[in-house]
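The chain below stands alone and is given as structure tokens, in the form predicted on its own.
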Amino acid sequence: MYRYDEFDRDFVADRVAQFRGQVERRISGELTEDQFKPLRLMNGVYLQMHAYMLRIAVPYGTLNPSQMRMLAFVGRKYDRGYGHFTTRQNLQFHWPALKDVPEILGHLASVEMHSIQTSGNCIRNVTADHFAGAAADEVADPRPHAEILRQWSSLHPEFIFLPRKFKIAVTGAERDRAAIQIHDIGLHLKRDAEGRLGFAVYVGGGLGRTPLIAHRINDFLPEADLLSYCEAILRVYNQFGRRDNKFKARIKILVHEAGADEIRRQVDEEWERIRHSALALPVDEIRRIEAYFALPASLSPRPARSVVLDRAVAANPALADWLERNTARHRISGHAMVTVSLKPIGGTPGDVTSDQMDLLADLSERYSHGEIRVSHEQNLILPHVALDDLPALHEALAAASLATPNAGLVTDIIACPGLDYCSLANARSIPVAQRISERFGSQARQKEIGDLKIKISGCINACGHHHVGHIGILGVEKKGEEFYQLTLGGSGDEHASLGEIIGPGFSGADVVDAVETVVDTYLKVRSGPEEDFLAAYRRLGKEPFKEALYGAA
């Protein structure tokens, strides 16, 4: 992982002690809460519904125990004992004080963590395929790359005030598990025929008011270029994006409007005239930051089959569920990459308790070298740990709560804090989350249906995600009341795809009974159990589900 430099430190270190300073004037009335906005979403700080929320960064997802015990830490003396893990790998206290945030910021510089860009009109936290560095299809780790676009663009001069937030996502497979078609710049690391790694580049992504896919306007950056090229992109939006609008300011706005080709032509000719004059990237730059995220040197090749695991699958029919639903293949031989999920049946996604992020820390050391990742699906993982382990792993995970056989099925369920927490929000997404769970909780159920993802948003600005749901659920208000209108067919996978409207929304009580309803259908038409959700709707489109829903035209 990578450590900070003493200019990371000192970085930091001095905007604790510049917000501090803010907070005191803030709380003595000398700053006026519009005086004060800007600098505390400068520092991640929002004022939701009841309270003031920390949202703190975890760039490109990665953790180690020490960082997770400090969050642990956090939660229990500065909120109410637990945190929430969002959609951008970061999480989000959501009941500290005003008085105890620079407090707070201390703790975490202290570990190397922070809350800086994680808000405002900026280069936001940049995120990266949780499984990176360990899973067995990845071309290149990409997360050397997003450290040093972190550094490249905290504080960068020319875009700490853009016409809107701004958001990369990398991803180094060709299974995208990092969304990267719906961020401002997606980036897919990939090698071409000569070996030689560079990027394929994906520029006006983005949901919310308006859901856009990202167009490729590179198929092939050389990794040197990645800085002087974004450079090129951030200024055509710094210089074009509109201002005006908050609502259009978002760089897909500018790409929808002008056209993929004419933006290619703009970047393609500030590119040009930067590119050589513009920060480049030295080889052995490069080579030295992925350095710090080469593999462990304890992490060595086992058998393939471990006899351990096999008596223990015999022994334990829940184990067997957990292995199928929460492992995935490592690329070392006698190792799994493991989803712990933070998805409880009847539990808020996302969601985890001091004492979990305490055990969790501990298990990172004793089974997975001391790496912890984010995902952006809201759940954790433990990406390097021996097939010998896996049964003690699972025995302490399930002894917490942390051991739901339910990755990607549907009660995996992705959701934003909704009219809860959040001032923006229409409708509350939890508690329709919480019902659809414990409505689909049955394993048996669960297995049934297959690969599904559920994900739901309670207001336009999706944080949630709902418009790349297979099922989306978008919480909206209607005179008073709160109605769900749902989504099908959307993907953010590499076969990316904006779900489809699909008739009047529903009320809070009948939504549930909807999402069933879909679900129902889709397993009356699906050609069989291979065929999964996705696949049966981008075959039969909308018409089984509107008639099941709504009656016959």
The other form holds:
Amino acid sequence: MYRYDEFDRDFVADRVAQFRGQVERRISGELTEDQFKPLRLMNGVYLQMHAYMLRIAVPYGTLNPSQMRMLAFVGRKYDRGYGHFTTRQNLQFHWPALKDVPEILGHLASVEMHSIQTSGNCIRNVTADHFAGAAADEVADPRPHAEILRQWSSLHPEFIFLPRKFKIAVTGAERDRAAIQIHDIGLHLKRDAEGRLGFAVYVGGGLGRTPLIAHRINDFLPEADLLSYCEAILRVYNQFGRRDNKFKARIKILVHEAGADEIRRQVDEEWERIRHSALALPVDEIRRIEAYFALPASLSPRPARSVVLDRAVAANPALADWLERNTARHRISGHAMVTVSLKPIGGTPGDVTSDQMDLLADLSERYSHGEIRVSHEQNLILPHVALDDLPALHEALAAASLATPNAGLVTDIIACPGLDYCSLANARSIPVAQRISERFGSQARQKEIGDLKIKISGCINACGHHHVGHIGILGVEKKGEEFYQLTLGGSGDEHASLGEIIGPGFSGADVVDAVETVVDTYLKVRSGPEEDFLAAYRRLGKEPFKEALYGAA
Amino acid sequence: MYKPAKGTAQKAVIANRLDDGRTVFLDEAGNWTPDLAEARFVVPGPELDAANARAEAELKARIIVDPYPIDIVEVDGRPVPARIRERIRAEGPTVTYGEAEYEKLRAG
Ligand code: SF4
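The form predicted together with the partner chain is what I want next, because the block you gave corresponds to the form predicted on its own; please supply it.
After this comes the whole thing, all chains and molecules, with the earlier chain placed first.
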């Protein structure tokens, strides 16, 4: 795992000390709220419905056990014994007191964590495929490049005051699990015919008020040019991005208005000027950073079948279900990647208690070579588990309500905090997710429905990625009450698409029935169980669903 | 204390406490209470102006942040914020969380 160098350590320590002073000055009255607000936001502190919220960066979604234990400790000591993992692979605490935040940040710094660039118009935490470095289908681990981007973008003086926030996502597999096409820059690490590493570069994706899928502006960018090319994109954006209108200030609008060809031309022009500068990455340096992300030396191939596992599965149907849904093929024989579901039936998506965090830290040490990942789908991953260990791991997770066998199923719902916590929300997300989860909670029913991604946002900011949900749910406020708009057919993977609004919205009381109608309609119209929801929707369009929801026109 | 006022819109002033961010309401004494039932209920006009002025002073005195007046309606004889946003702010999240959530899930 990557470790901070001295620069990182000093820099984070300085920032904690600086923020401590700022909080003291705010509380003593030297700073007004107007003066203080930008400072607290630069340190990940928001003021929400009921309290302050602290957002902590988890770079490329990778955590080690000491970091997880520290999050558990902070949750217990300074919050209410739990935290919330977000679609940006970050962790949010909903209840810290402002006066405690500097102390919390001090604790976090001791395990190389911080909240810098988790807010504001800067380059945010770089996100990555949660199976990075372990997936059997991966060309190469994209996290070393994500780390290089992290170092480059950390307080880059030119890019601290961008027109708007800027999000970068990376994947190293054809199968896009990092939703790169809905990011400002999406990077797909691949090899060319000669076996050299480079990136397909996507620009201008994003959700929110104006959802847009990114355009590919470079089919193969050699890895050595990663920083100069990204810098060129940022420069074009910084110069031409619409600062006059907050709603038009993301790079997606610039790309949309100027056209991908024109943006490509501008980026290339800028890139030509700087590509041979100090930004050119020495390949030795990339390989040096890669070494930090190497698979653990103790992770050696084992037989592809495990007698222990086969025997346990035969005796335990719950284990069989979990194995089918929550494990995926590892690149090293005899191992699996395990999805720890943070979606118990009827629970809050993405929430995890301090006790569960401590347990996961222990289990990662015992069974996963001390690695934990956060997925943008608000689950956790134990990436390197030997097949022989799966029965014991399953038992330990199940005892802590962490073994719901629903990864990728209808109850594996993404939901933002919504109006239960978030001051920008128009409607609640969590209770809707809970009711849908309960409605479809039977394992047999979920299995019959198969792969189906439901994503819920409490407002148009779309933190819950509703536009790319197979079924998307957007909370709106109508005459002081909560209403929910349904979109169908969205997808955040390599075949990204935006969901289409299906018709008038539904009240809070009716929205779960509406979702059930959509699902039942799918079951009726699909060509067979092998045709999943998205495929059926793409084949048939919205008509059958519209008719089922609103009656024949 | 809350007195249902026939035909007049009642208001209260909501804010977050500066040091811990908790939702609070201006009370009769000009202090802040987390309990809406203890809030100062006012009608538009001089009463509301006085409440807003007090909140403004408390903002300057760095006791609270982000004060604003909200509409209050009566439900079952109790004062309740008119909008769902402030109802949730007054009563806390509508979902259980943390250990309590898991206890509920295990029991249910
Ligand atoms: S989508 Fe809206 S309600 Fe949900 S977390 Fe984002 S800003 Fe808040």
